[in-house]
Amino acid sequence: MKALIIGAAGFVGRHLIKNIKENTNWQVYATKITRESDIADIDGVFDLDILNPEEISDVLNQVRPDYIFHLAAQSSVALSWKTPALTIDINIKGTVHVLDAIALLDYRPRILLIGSGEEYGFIRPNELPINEENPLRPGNIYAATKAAQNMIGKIYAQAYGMDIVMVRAFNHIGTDQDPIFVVADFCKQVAMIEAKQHPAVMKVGNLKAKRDFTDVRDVVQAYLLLMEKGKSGEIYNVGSGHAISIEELLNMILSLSDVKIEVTNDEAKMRPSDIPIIEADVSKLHDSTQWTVTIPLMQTLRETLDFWRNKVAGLDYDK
């Protein structure tokens, strides 16, 4: 069997490659954008711009994958506010280009489309935890593009008989995540303060929002299980099933440091609109695959902070 991971050079892609190699005997192929670092120890890597349909077709015809994980995305809510047109191009137009290219193949590979728990948007208190049938009320540009992506995926599955499983992934965290995301940002700041490379003041955004955090290693295990056992045309939540406030998350990270750190609000980290709470109902995922969270949140935070301590110190760290 051959697996193709589109957009594999990022945080999730690296963990997904490792999971597939450890748990299957599949051949693994990957795509990345030209400026990204190369990907080692897999069967093939292709530079690919998903806004170029011909490039997509060329890769598909060379690899002829049995499984396609579509990870390529502009995945930052904060960045989507700054670059809405780019976010729309990558997340919607890019996905349509991928699906159109797959539709032209003379066989039907299985596709996993990765959406987001942000699609649910402004959740009402009586709707928690949120399940896959709940109405979508996107509250930011990124969420709107991911909602559109999954809607289009469902249409293609129905109209063209394509084998597409869709995911709404909630916040996933871990080592080597870009510090534009909250946990990596907090851990990097603490590590720099401990190393006396930064004043003992942490800059934060909205601490009252509540989010559902899961270790990326558990998330990619869910992706692999859904690729094997998910029902075509269906959408599955992937998350811990438990939301905590960003303030509680921050306090957990601060408890891992012996340094006294002041916390201050930074207007630059505030978003024009922020969803108060997002929490997943993952019973559908569990019923279909028996997946469950295996890595405690505190363990992930400790490993992420250690990663940034080593990175700030100029040491290699591979987790």
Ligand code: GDD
The other form holds:
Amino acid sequence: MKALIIGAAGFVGRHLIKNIKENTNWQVYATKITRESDIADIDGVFDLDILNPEEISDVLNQVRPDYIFHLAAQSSVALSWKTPALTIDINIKGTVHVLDAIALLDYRPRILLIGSGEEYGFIRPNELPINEENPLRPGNIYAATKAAQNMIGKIYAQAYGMDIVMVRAFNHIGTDQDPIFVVADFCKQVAMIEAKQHPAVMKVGNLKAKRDFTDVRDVVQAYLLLMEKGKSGEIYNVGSGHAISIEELLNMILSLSDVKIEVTNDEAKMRPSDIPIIEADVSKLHDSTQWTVTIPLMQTLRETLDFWRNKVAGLDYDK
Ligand code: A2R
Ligand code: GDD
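Rather than the form predicted alone that you just supplied, could I have the structure of the form predicted together with the named molecule?
Shown next: the complete complex, the earlier chain at its head.
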């Protein structure tokens, strides 16, 4: 089998490549755009901007993949408030370019589209944990783009007989994630404080929100299983099934440090609007693939904090 990962230099892409190489005998091809990442030791790496349709067709014709993981995106909710038009361009227009290029092929590869638990948006208390049939009420630009992406994916699957499986991924965390995201942000701050590179004061945003966190290694395992066992045209939640507040999360991270740290609210980290709670019902994924979470949250937090301790000290961390 040949797998093509579009947007492979990001957080999920790097973990996905590792998993595929360790657990399959697939050939792996990857695309990157700006980031100079060490995606080495695979069968091919291409520079590809999904806003440029010709580049996508070129790569597809060279690789002729059986499986396509479409990870490329503007992936941050916070950033989507600051760059709404760019987020819409990359996540919607870019995805349409990818699907159009695939539709032109003379065969039907399988495609995995990555949507988000944020698509559900303003969830009512009686709808928790949320399942795939629930109405979507997105509360930010990023969420709206992912809802549109998956709707378009469903349309292409029906109209052109394309083999498209879609996921709604809830928050995923782990080593080597951009510190624009909450766990990496908190762990980086703690590591810098411990190393005395920063005063012992942490800046935080909305601690009341509740989110459903899963280790990225479990998330990419779900993606692999769905690539093999998912049903075309269907959407699957990928999450732990348990939401915790950002305050609880912060306290878990702080409990891993011996240093006394003061916590302060930073207005700049507050969003114009933040969804109160997002929690996944993952029974469809479990029933279809037998997937379950294997890595406890505390272990992920410990490893992520260690990653940042090493990074702050200028050392490598391999996990
Ligand atoms: O800027 P780079 O070189 O790191 O590339 C990013 C890539 N990307 C693009 N690729 C092709 N054409 C574009 N116009 C374009 N814009 C961005 O998408 C990066 O390698 C990747 C996204 O990686 P992260 O931001 O680290 O996101 P993560 O956590 O890996 O999320 C993967 C998927 C996304 O669809 C998220 O929305 C979803 O999972 O949660
Ligand atoms: N980043 C950040 N920094 N978030 C904070 C902070 C802080 O200091 N304090 C509180 N939060 C809260 C945010 O308001 C939000 O409610 C929650 O922590 C998670 O924020 P992020 O980690 O920034 O994630 P996101 O909102 O961009 O969404 C992530 O999860 C989605 C699935 O639910 C991304 O990975 C998306 O790509 C993904 O689709």
